[in-house]
Each structure stands twice: as C-alpha cells, then as structure tokens.
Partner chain sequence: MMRASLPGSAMRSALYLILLVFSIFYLVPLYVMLVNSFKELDEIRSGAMLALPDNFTLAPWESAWSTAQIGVSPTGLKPYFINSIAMVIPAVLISTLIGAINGYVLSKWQFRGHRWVFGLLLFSCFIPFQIVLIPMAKTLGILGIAGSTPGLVLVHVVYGIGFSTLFFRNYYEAFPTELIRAAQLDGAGFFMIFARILLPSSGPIIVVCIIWQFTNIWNDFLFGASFTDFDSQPITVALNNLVSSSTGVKEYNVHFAGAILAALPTLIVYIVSGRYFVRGLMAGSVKG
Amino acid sequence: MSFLQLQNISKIYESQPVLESINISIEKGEFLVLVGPSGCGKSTLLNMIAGLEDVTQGAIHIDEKDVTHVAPSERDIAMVFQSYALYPSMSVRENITFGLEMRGVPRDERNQQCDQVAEILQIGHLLDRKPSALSGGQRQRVAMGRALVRNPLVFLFDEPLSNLDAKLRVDMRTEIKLLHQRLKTTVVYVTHDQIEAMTLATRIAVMNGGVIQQLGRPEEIYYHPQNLFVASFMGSPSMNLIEIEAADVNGQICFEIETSNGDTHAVALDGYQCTGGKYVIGVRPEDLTDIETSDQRQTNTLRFSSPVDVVEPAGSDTFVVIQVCGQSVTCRVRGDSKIQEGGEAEFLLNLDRIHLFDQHSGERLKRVVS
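Let's have the structure for this sequence by itself, in the form predicted alone.
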C-alpha cells in the first residue's frame, strides 16, 4: 500500500455530489499538487485528508493506518493555511512551539526544535517578534515553521501563497521546492494556479467538477493532456483550441487551415485512428511561431503567412494573435520580434506537436507514430 492512499473518496452535501470516486496513491516523499478552478473540490479533498471534513464514502490510509474516521489531532498531519492562522498575541517562537507545548514537550526540547526550524526557514532573527510586525512572506514562513516543527507524516498546504504579491509568490515557490528537496517530506498542496502546480509538483491531479480529469507528472499533463479541459487549463497562455472538420481526400484523412488572408492549407492527420467529421486541434503557443523563433530542427511543419491582429510584449517573449480557421490563436515569438500589429508575417506550425480531440467527448485521440 502507498504511504497516503485515497480509495474511492466521495463527498455529498445535501444530496449534491461534490467529489466523486477519487482514487490517488501517494508515495512517501512525493509532492502532489491538486489544481483546478474554484469550486472543483480540491480544498474539500484536502480537508478530508486532514479530518476537517467527513468522508461520505471511501477510505483514507496514512502509513497503512485507516484514518477515515480518526480525529484530526490523531492523524499526524500538519496543515498550512492561506490565512496563516497565527496567534497575534504570541511571539513567533511561541506560535511555532504552541503545538509542541500542547503535547507536553519540555521547554528546552521545544526551543531546540524551534531553533532548528528557524534556521531552515531563515527566520531566526524574527523569533521574538509578534505577527503584526512581520511581512506577508515572513508570516507564511512562520506558518510553515509551525508545521515543520512537529515533523508530521504528511504536510497539507491550502493555497498558501495566494495572499502574497507576484514577486514574493515566485520567491516562496522556490523556497518551498528547496525545502521539499531537503527534507523529502510527503506533501499534498492545493492551488488554482497552474504555474505553481507545474513548478512544485512531482505529480499533479487536475480536478474539475469534483472529478480528477488527469493525474500524472507535470510533463505528462502539459505535453499529453487527456482531454480538452486539461489542455485549456494547464499552460500560460493556454493551448489554442481550433475547431476543424476532417474529410477523406484520396484515402487520407485531412483538414484545412484557413488564415484570415484567405489562404488555405491542407494538413493530413497521419497516425490518428479517425474518420471524417468535426474535431478540435490543440496547439501550444510555442508550437506556432514566426520563422526566426522556430526550431530549425523541425521537419514536419506548415509555413504560412497571416495578418497580425494583436502584439503583446512580455519581456523575453512576445505573444502574437492571428486568425486561423476564423478563430483567434496565440503564437509565442521572441521578445525582440519586429512583428507589428496590422502588418503581415510568416508563421511556422509544428505539425508533430498538434493534439487532436474528439469534439463531442472532449477526449484526446492518441497518435500512433510508425
């Protein structure tokens, strides 16, 4: 059995299903991120692992022990909240060691463990301050220290960075990742930010509508999305999704790409087990670039010209919006690109990196490469 096992977990509120048949096996030392839009059930699932929410159906095992109906205080887990949840009248040291004090740990031992955690988190100089004298990032470190000092079996993070500004979020992401690499702890982390999910996780569970849409390593989620929801949710900018109609042309299934200048280009759907009909192709912005930005090693490409609708400089990258098949699509080009709004430019589509989805089911069709 895995270190943390979620078996057929379901949750129903007032006859309304919130989570349906969640099955996840988490190995010791893994960093699992639950990601999805607001209301998808990720925080509810985290609270069920913590024991803060009752399980309607299913079982939760931690280190081979069934904790489904065990009180939160007896599960040997620690939780870091979005709101920090620090005691304002206590010093940083008192906040970090409060849980140990409640467990009857002697003062000298409490202080020793606090000093060790403070050194790891680089907050030793803050131990005598009150939370009101700390910045948001410092408060989050204290909240993490309070969890770390207990050395629990599992750490649970509930959107811990959502209250921080953009730069501090990036800095704290790096610190959390380094901390996990150093301590090899088992972590379940909730976020709605797919960038956090991609950068922190060893595995990601993408959730929507109370169901796990896909569970896998970050690169699997990004490069091989199982359905249209995962494809559109993971990635920044998100994957371009273009509705197309395929047809049999001389025994080969093809579709046409039409640009806003009226040019059409036929593309064969080689390797896909599909017939004619309506489909959706998915293209990451980095796989639709200008000629200068494109990877010169690409061999299976489509080159075409198109008018440019919008140019969005973003530092090292520039995002260019054009029309393909009557739909707006985003291309990623170099930051120093000379492409101008209202002008025309040549683009290169990497045909080896397109994704094909069934329009009705939303599922990705697998491609067989000979």
The other form holds:
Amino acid sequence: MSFLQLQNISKIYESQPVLESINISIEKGEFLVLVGPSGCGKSTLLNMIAGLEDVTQGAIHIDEKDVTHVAPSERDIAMVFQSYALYPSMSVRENITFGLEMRGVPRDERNQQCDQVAEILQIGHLLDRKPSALSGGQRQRVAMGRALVRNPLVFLFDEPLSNLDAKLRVDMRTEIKLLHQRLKTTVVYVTHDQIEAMTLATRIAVMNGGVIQQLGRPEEIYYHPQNLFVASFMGSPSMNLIEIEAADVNGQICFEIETSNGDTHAVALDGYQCTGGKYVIGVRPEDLTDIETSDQRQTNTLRFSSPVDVVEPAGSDTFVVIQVCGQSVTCRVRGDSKIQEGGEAEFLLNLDRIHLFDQHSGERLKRVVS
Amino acid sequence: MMRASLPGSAMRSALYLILLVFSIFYLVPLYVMLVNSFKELDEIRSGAMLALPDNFTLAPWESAWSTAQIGVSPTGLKPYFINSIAMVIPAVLISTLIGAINGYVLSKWQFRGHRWVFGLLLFSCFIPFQIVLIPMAKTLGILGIAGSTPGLVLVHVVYGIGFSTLFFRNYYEAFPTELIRAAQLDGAGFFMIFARILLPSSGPIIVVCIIWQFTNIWNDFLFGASFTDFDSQPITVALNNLVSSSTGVKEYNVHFAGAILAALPTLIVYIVSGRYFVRGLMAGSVKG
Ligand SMILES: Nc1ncnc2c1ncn2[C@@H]1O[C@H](COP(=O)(O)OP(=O)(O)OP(=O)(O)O)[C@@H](O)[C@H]1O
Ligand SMILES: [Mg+2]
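Would you mind generating the form predicted together with its partner chain now that we have the form predicted alone?
Starting with the chain above, the whole complex follows.
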C-alpha cells in the first residue's frame, strides 16, 4: 500500500457535490501538488486529508493506517495555511512550540527544537516578536517553522505563497524545494499557480470541477496532457488550441493549416487512430518558432511563412502572434528576434510535438508509434 | 480649499456650540446633586440650588453611607452597597463567561440548528422584564434560593446571557477559522483553544460585555425589588427606601449623597474603561 492513499473520496456539501471519487496514492517522500482553478475543491481535499473536514465517502490511509475518521491531532500531520494562521497573542517562539506543548514535550526540549528550526529558516532574531510585528515573508517562515518543528508524517500546504509579492514568491519556492530535498518528508501542496506546480512537484494532480483531470509526473502532465483542460491549464503562455477539420486524402488522414496570407499547408496525422472529422490540435508556443530559434535536431517539421500580427517581447523570449486557421496563435522566438509587427516571417512547427484532441470529449488521442 | 474652509469652520463652531449645550443639559443635574450633597439642609431650603455650599459639610455623605434610615433600620446604604457588590461581581463574571463560550460554540463549532439556538438567545434580549417575573419567582422557589443573593445572581445571569452571547458571537464570527484549525492540528482541544487562542484576543469584547452587564445589573431595580429580602436587597432598592421613607423631614442632601453613592461604581467603570468600550464595539461591528 502507498504511503498516502486516497480511495474514492467524495465530498458533498449540503447536497451539492464538491469532490467526486478522488483516487490518489503517493509514496513516502513525494511532493504532490494539487493544482486547479479557484473553487475546484483543492482546499477541501487538503482539509479532508488533515481531518478538518468530514469525508462524505471513501477512505484515507496514511502510512498503512486508516485515518478516515481519526481526529486531526492524531494523524501526525502539520499544515501551513494560506493566511499563515499564526496565533496573534503568542510570540513567534510560542507559536512554533505550541504544538509540542500540547503534546507534552518538556520546555527545554521544546526550546531546543524551536531554535533548531529557527536556524534552518533564519528566523532566530524574530523569536520574541508577536506575529503582528512581522512582514509577510517572515510570517510565512514562522508558519513553516510551526509545521517543521513537529516533524510530522505529512506536510500539508494550502497556497502558502499566494500572499507574497512576486519576487519573494520565487525565492520561497526555491527554499521550499531545498527544504523538501533535505527533509524528504511527504508533502501535499495546493496551489493554483501552474509554475509552482511544475517546479516543486514530483507528482501533480490537475483538478477541475471536483474531479482529478490527470495525475502524473510534471513532464507527463506537460508533454502528454490527457485532455483539453490539462493542456490549456498547464504552461505559460498556454498551449495554442486550434480547431481543425481532418479529411482522408488518398488513404492518409490530413488537415490543413491556413495562414492569413492565404497559404495552405497539408499536414498528415501519422500514427493516430482517427478518421476524418473535427479535432483540436494543441501546439505549445515553444514548438512553433522561427528559423533562428528552432532546434536543428528537429526533423519532422512544417515550414511556412505568415504575416505577423503582434510582437510581445518578454525579456528572454519574445512572443509572436500570428493567425492560423483564422485563430490567434502564439509562437515563442528568441528574445533578440528581429521579427517586426506587420511584417512577414518564416515559422517552423514541430510536428512531433503536436497534441491531438477529440473536439467533443476533449480527450487526447493516442499516437501509435510507427 | 480656502473657500470651503470658511463655511466649514462656521459649521464646526455651531457643532461645538450644540455639543456644549447638550453637555450642560446633561451635567446640570449631576452638578446640582453634587453641590447640594455638601450643604446643610437649611441651606438647601433657603433656595439657591445652583450655588456652591456656604458651609461645606460631609455629614450628609456619612449619614447616607452609615446611619440613614432605610426601611425600618438606621443602617445607611453601606450593607446594601455590599449586597450589590456581592451580587454584581458573580453575575457579571458568570454571564460574561457563559456568553463567551456560547459565542465560541455558535461561531466556531457550529452544529445542526445553531441558527435556531442563536435566534432564541437573541429573542431573549427583547423579552420585557415584567413577563418573566412570575415564572422566575416560581423557579427560584423550586430551587430554594428565593429572596437570596444567589437567587438574584441567577436571575441576572439568565437574563444577561442573551446579550453577552450576542456580543461574543459577533466578535468571534470575525475571528479567522484557520486559527482554530491550526490549533486543532497542533493538538489543542475545545477548551484549550478557547483559553489559549480566543480569550487572549478577546480583550475589547470582554470589556464591552463587562461594562454592559455591570451597568445593567447594578442599575436594575425591578428584579432586585422582586426577588430579594431585606437582608439581600441591592443598593437601588435601598436607595428607593431611603428617599421614600415617610418618617420626618426629607433630607435632600442625604438623598443626593446616597444617589451619587449608588451611581458611583458605574461611573467609575465607564471612566476607567470607556475608551475600550468604544474600541470594542467598533472591533465587533466593523469586521463582523
Ligand atoms: N462550508 C461549505 N459549504 C458549502 N460549500 C462549500 C463550503 N466550503 C467550500 N464549499 C464549496 O466547495 C467548492 C470547493 O471549495 P475549495 O475551498 O476547496 O476550493 P479551492 O479549490 O480551494 O479554491 P481556491 O483556489 O479559491 O482556494 C467551492 O465551490 C465552494 O463554494
Ligand atoms: Mg483554497
């Protein structure tokens, strides 16, 4: 049995289903990220793992033990809340050691463990302050300290970085990653930031509407999204989704790419089990580049020229918007690219990296490797 | 800016004038009571109510406190003052504590039908005193504490819980639930969370509740008159007996002194903690 196992978990709030048959199992030491849009039930699921919300249906096992109906304090988990939830009337030290005190750890030992954690998190100079006298980043650290000091079986994080400014968020992200590498404690981490999910996770669960859309390693999620939702949610800028119509041309299923200068290019859908009809193809911006940027090792490419609508420099990359099949499509080219708005440029589409989805079900079509 | 400031300052002066008039209006009775309580009876009879005393004397205060005729015995207000203290302190503390726990449960440990319970408690705030007199007298009789200080304490606690629950529930409603959850994960139980997490942050609302309960219970006359015997009467009832005792001449100076004595504790409570009162009311209302 896996270290943390959620079996068929459902949650119903006042006859309204919020989560539906969630199945997740992760091994000890994994970093699971729950990611999804607001209101999809991430916090609810996390609170259920913590024992703060009842489970309507299903079972939760931690470390071989059924904890579905075990009180939160008995589950040996620690949680970092989005608002940090520091006890306002207690000093930082008291905040960090409160959990130990409740578990009857003697004072000397408490203080010693607190000092250790404070050193890891570099908050030693803040121990006598009240939370109200701390900055947002410092509060975040204290909240982490309160979780760390308990040395639990599982850490739960509910959007711990969402209240920090952009730069601090990136720094803390790295620190959390380092901390996980060092402590190797199992983590379940909630975020709606897909970059956080990609950088931190060993496993990602993409959720939408109370259902897990896909559970997998970050690269699986990124390179093999199972459906249109996952494809469009993960990645920034998000994947281009182009509606196309495939047709049988001399026994080969093909579709046409039409650019705004009227050129058309036929592309064969090799190795897909599909017939003619409507499909959505997904192309990540980095798989649609100009000649300069393209990777020379790519062989299966389509080269075409297209008028350029918009050029958005973003520092290390520049994003170029062109029209394909009447839809706006973002291409990613080098930051120092000379492509001009209103001009025309040559582009390369990496055909090995296109994703094909069924238009009705939104499901990915498998490619049979030929 | 310059043009706006002229009518602005005129407005301001008018406002201050009105405020001044009102404060005089409210303060004059107090002033009259105060100056006349230091006069001899003859001086009061001679007319000038507003004048300062010619012969300053503390005799009316001494009389009101320890020798004046209350009902049948010449004890002064002192024993009744002590009765009131012995009644008001437990009544205020118990009703505040119960209100705090009620508020904690109704906001953070909601159970099926919690809205109903809260609604009924709120409703109890609006029940007129007179309606409960007879059922209450019966209840006290059954419990065997009729006509005693504990009986009166019980009456005030029961009557006060509605308001104290309202205060605390609204205050705790704005208290972040994540703190409770964090404490639960830390292993703290129901009362531990209440004592260590909520109570230390409840200063302002505790002050509000104590002031409110204290003034109401101290100033209560009806319950005091209905549910006590001679030896457990609160000061409000004793003051009434002092003022309305029919024997001999009306000693206005003693009455004034007695009335001030009876009002003194509430006055002190307001002066000492009045600013917390306003702050606590704001804290509850702005966030909740
Ligand atoms: N106590 C409750 N009663 C009824 N519905 C609730 C309750 N708590 C949450 N919900 C509903 O459950 C759904 C999931 O809520 P949840 O807080 O888990 O979302 P989330 O994914 O964490 O969103 P966010 O990213 O905004 O934090 C929401 O639609 C919400 O309205
Ligand atoms: Mg949430």
